[in-house]
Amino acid sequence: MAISAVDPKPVLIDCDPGIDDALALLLAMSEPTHLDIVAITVVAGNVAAVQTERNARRLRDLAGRSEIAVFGGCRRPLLRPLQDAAHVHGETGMDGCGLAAPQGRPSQRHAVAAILSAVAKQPGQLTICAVGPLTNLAVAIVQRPDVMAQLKGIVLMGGAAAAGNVTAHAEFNFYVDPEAARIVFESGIPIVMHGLDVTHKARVDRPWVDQLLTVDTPVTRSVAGMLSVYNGGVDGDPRGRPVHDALAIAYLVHPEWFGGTDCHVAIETNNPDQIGRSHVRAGADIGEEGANAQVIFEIDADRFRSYLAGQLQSL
């Protein structure tokens, strides 16, 4: 049957939280009216992928959605060791949360599968957001092709046009597995990237921290806890702190805040200076090969943080 206009948009969520996965899973959570988040799934990235499953479940309970299945993923990239962020993100990954150990017990099922079956069940509907590196993504569309392209698309968090954020060249996410992240785009699925260009344009700052706190709940504690914590704490730059994975989320429910361009994106995987570079390419530049994303590169930053905000104070 058809989705209407007014029907939830069906999506599955694959990240590695993190605290600015937190702030992206607590987002979706809130929208139950605009998103129906068929699972949760987790991968190895910001600290290792037990963690980010314990993560992803203490999440679901501090929303109040145990209806939302979470499932494990890889626990490492697909050629290279792990290297993460805990000097980031704290050695949890959530440092500063202030929650307790999550209820439940892990799901047995592996992530790829339930990716598989979830694209399987709702052909032509389902979307992906992923806010990690993308090797569940990766190894499911290597087990089956078939299956994987009867996504609606991917909408992602990762790599940039200019500079990284790891290294001159990387950004995190593509850096920890660019082999899977080339496999993503050369894969023919729809994809909308928001790399670090967009990201560092809609940064929270302490003004935004305390009139998030104006509303006192679990939720904005939290919140405002992590952010005490995320790369230094929110106090650390006065520019603010970019809350990157919240980026996909809103354009899930508000693309209309958002602006991108057709462009080529290739991932480095040979060049040891480069590795997880996002070659990004438009226009006359993009040549014979042809477009394989859209790349978001302005955002109303304003809409955004006012957004993100309400969102957290309502859970």
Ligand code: BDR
Second form
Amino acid sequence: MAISAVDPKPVLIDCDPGIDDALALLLAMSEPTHLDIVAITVVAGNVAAVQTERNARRLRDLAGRSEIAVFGGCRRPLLRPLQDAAHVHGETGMDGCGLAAPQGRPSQRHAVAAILSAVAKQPGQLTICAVGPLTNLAVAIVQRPDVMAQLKGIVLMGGAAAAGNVTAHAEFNFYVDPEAARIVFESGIPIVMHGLDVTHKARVDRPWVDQLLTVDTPVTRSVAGMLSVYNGGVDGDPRGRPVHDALAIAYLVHPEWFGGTDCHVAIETNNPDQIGRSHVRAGADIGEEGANAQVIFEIDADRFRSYLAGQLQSL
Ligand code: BDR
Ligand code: CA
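The form predicted on its own done, now the form predicted in complex with the named molecule:
What follows is the whole complex; the chain from before opens it.
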């Protein structure tokens, strides 16, 4: 179920920046020979959708990639009020970034329309890399399942086979919009899932930030500023902090650094104690339903970390 294509791979990034989203977007924008970013779509998640849209444009400005279109998307989860993560990313979603207000204006086109038109333009070719709550994707699937069936696949960050990070069971992106996650996992679209099981294995710490800053650029300064805030800052945990979303982008360019297993993933939307939990079954436990996702469990963390630093320094 691995998703591959000839470079540069056409990819649409759906996100909620968010500090680790910011690292993911900067990493993607540093790879023009491998990734053709057809659009960035944003959704409510880490902070409100108006702010995530502004943040995506600020990052586009920082990377000097003004040609990439940014589209604002769903402003709240399908059936629930938004529970944000401003306590992790700051009130702006990118506290510490030191960036100016974005250039230009928000696009008039909705993210869901942009997603559907991007898929229809390149049937069978486009990969969506989704690193926020899955609201935009779910709405697109409900509106036009025939169009979304033409996706090459979805590479996402979300879920956890083991412990969650919002509750004992649930990871943030699936917890915020569990109905959307369920629609995506029941869609039949090929999925590669990077959950907490793998993202917690590739953290960045103070020595990593110091090494990043040996090349002094607006990008490295901004990233270091955000990481001094992110979830209490890199200095707040000797193990460092996981940069969840950046792994999904690294996978697009270097899938050989990752190890996964075909699994059946079901999203909990009923049991009030386990809302947003991803029930992951592998091997003989999959049963008749069959696999609906490749779940990533392993990463060459050293290669990932040095790749991430090098690419950010190159921008
Ligand atoms: C996910 O939650 C968000 O806060 C991060 O941006 C990431 O996408 C990790 O659980
Ligand atoms: Ca995110």
